[in-house]
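A single chain comes next, written as structure tokens; it is the form predicted on its own.
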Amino acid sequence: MKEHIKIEDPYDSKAFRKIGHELIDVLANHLEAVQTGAHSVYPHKNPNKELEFWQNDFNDELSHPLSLFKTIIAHSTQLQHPKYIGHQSASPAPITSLVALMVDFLNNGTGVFEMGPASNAMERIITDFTAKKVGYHASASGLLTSGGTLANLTALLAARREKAPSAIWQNGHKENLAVMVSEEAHYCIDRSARILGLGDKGIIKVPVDKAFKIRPDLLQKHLEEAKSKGLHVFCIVGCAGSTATGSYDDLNALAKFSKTNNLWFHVDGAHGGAVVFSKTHKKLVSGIEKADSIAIDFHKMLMTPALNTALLFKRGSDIYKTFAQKAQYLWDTPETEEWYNSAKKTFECTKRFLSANAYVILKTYGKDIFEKNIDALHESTQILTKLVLEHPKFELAVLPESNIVNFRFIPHSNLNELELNNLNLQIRKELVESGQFYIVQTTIKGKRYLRCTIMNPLTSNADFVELIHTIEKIGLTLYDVLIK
């Protein structure tokens, strides 16, 4: 650091004001540029070259922050771009960038009330609001946490405490425990089960049907097989919807099965659970109110930056029991249920002020803004689906229920599956490297599909038409090379 830099300089209010005003102009101009297509959606870079660039930058002389901000933006994937149709990451409402500025400036956590009075109160309001949308009664409780993975792990911890034969929190493992999940469940469920020490045998994956939904008719068979192996199944997890296809499990059937067999019923609604905010699409999660716990990401279909996940419990006391322990410097008694001390019900102690984003969005644009966004994304999904179905050289993997569309390009029937997989892999590679669109890929039952998740409500019909045309153009060119 240069000798003329003083410790007071990072806290200079005048410099902060000037840089702040300039940064807002930069971001607003950039937002306008990506929305009008003036910038590419993805700055294709070789990973090693990118690392080398930033290593050189880091070792170079000090930079003006605004210059550094502009460089970071130029080297980043543009989720605000209408042609970003890739991973399940929201195109955040721009006002949330101002929320982040305020939240980071305040640096108030949510672990204990005295360190975050506003954050704890607002978190209670947002989780109560979401629980009501789910259909839970007033006795429900919830928390916000840093992502669906942590939310699902926390839910399994609560399930284990409630349904395992012995007090594991106090005494450790004594039984061979297991959870039941769909074979299409997100990998974080598998990971969470392993973190809990269940191992390979403790993760019972139930097959899915042609629509990639868990098969209720196989549940009892798999449960009995687990019991015959000496496993104590304590939880079943339903998908709403699955990561690869966005398919929704039959939650009513899972609720009935869990009740009959005294299992904890958890719904991983990290992506698709957001439909509880839509009157039109809430039918996709019929029965979700019967779940013991539910995870819903705000940073997917709810316009919020990552990471921001609601974890809800039908019986609010369940979460407090899960983490009951002494922490004398934070609170006096571990047993009391104090909603205003968030660290009593989550892994995180110094937890970010997560509630501010959803709260500000709802207070600024109305309590139905999430519904409008979900409905817009689903409407766009139908437009893309229709274009795929009407095109003779495209094949749809499954009729989408959510905002995820999987399809592949088949230029001619003379190609085998290996050739088709390679062709669609190369199509995606060229498309992304061009910077025109950003989409991803997935493999379903051995077949490689181009995978589009519609996350931006400003993605238009014209964008989808251009996407289909561009994929066809790239695909035909590659096919000509392939057959020569």
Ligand SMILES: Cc1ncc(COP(=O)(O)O)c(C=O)c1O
Given for the second form:
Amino acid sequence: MKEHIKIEDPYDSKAFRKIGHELIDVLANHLEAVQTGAHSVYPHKNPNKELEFWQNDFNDELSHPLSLFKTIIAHSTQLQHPKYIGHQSASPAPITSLVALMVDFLNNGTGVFEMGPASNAMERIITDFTAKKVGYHASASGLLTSGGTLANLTALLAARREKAPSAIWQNGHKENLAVMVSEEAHYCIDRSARILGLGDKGIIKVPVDKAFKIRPDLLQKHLEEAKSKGLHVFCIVGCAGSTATGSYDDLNALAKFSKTNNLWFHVDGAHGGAVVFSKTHKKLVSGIEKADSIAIDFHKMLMTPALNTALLFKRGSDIYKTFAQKAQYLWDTPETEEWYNSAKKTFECTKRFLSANAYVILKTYGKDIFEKNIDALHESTQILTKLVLEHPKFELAVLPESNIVNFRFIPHSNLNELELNNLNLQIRKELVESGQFYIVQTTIKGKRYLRCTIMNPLTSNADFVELIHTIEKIGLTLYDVLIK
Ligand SMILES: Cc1ncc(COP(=O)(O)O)c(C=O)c1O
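Okay, that is the form predicted on its own; can I get the form predicted in complex with the named molecule now?
Following is the full complex, with the preceding chain placed first.
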């Protein structure tokens, strides 16, 4: 690599063309290798050693980008691998890598129309398309945000603006405000409420039933208790589905409760809201169209790389009121609704060209491709669930409604909970370090479970059979060593 680099060099089109062609070949070869299992799913690394490796690399001489790319790939977790059954991140449709190349090349933002004409128009189309799948009327509107966390925070801000007794955006906090949410909600709801200044007392966690769904019979009691403490509850959040188990709250019951009590109803569908695209599985979110706002991640069950979330509002005009603010250098009037100036609707100013992913996937593979993906992931979930249920040494935490399966290995009935927790912890550690499978773990009511989220439609029946056998083999060996 030459050392005397001119500022023109990073912009050289010939070098770009050459590296680009080579990189696509590297990625396509890699995709083949992971899809055929010729590559491990996780490159087990010690965090400090990994840091040291990259520190040394950074301080070393300049390198050719292709050799750098190959090293990064080798040091990365392989989400395209059918044996990646871990976190709730999509195995993105590979076409989206080409989308990334294009949108980063263009670097068109979505804050104002003139920074991204196609970007703003496509964002409108994708959010309108998703709103229609939800069952919202044409007056609904939406935007894309960089993630479900930001979408949920934005929804709570909208809820507060609409339902708090005073104008907090203008005058600051006066009342003691609170939100109600299932105790199984994702931590970002708790965090968002704290960012809004609600504090410990402003987050009312409602217990769940055996299926990990919020208990509608306890809602009124919790609301009355909050009122008696001088709290003003302005919002109830429903899980569709919850992070640990993928359980769906009864959205019809929550809608009714919110209407009776004049609360904003937000659905955190970051993970499971995607089922609105499936005729078969949409029943899981029955009543979702009654929500005031809904967050749905494209980067979970909708084949899209992170981050990419739709935040939808039943009444489109709500979207513009949330961040009413003067930014004269961006737009002329803060009050008007201009769908094409996206920054009016969102916390983000410069925002990536997010809409291209879903748009390109739908235009390339058809408007029902998300439905096919959702259906395939749910079918795979049933296969794994059946294997777990049929095996006498495995225990399922809860019958999955979504694509999340939690189970644990119980080699012998004489083990206590502490031993079982430790055994399952060690099983996962060994399994993941072997590079054969990538799964995660979770603790539910004090019990440690192995947690699989089926994100790749290419994960096969044979992969699940192998997973169960491998866990059993590791588990029995560990049982002999650790416990027996
Ligand atoms: C139910 C739920 N809500 C919100 C989030 C946060 O979404 P994101 O990671 O897109 O910020 C998650 C993430 O797993 C989730 O499962």
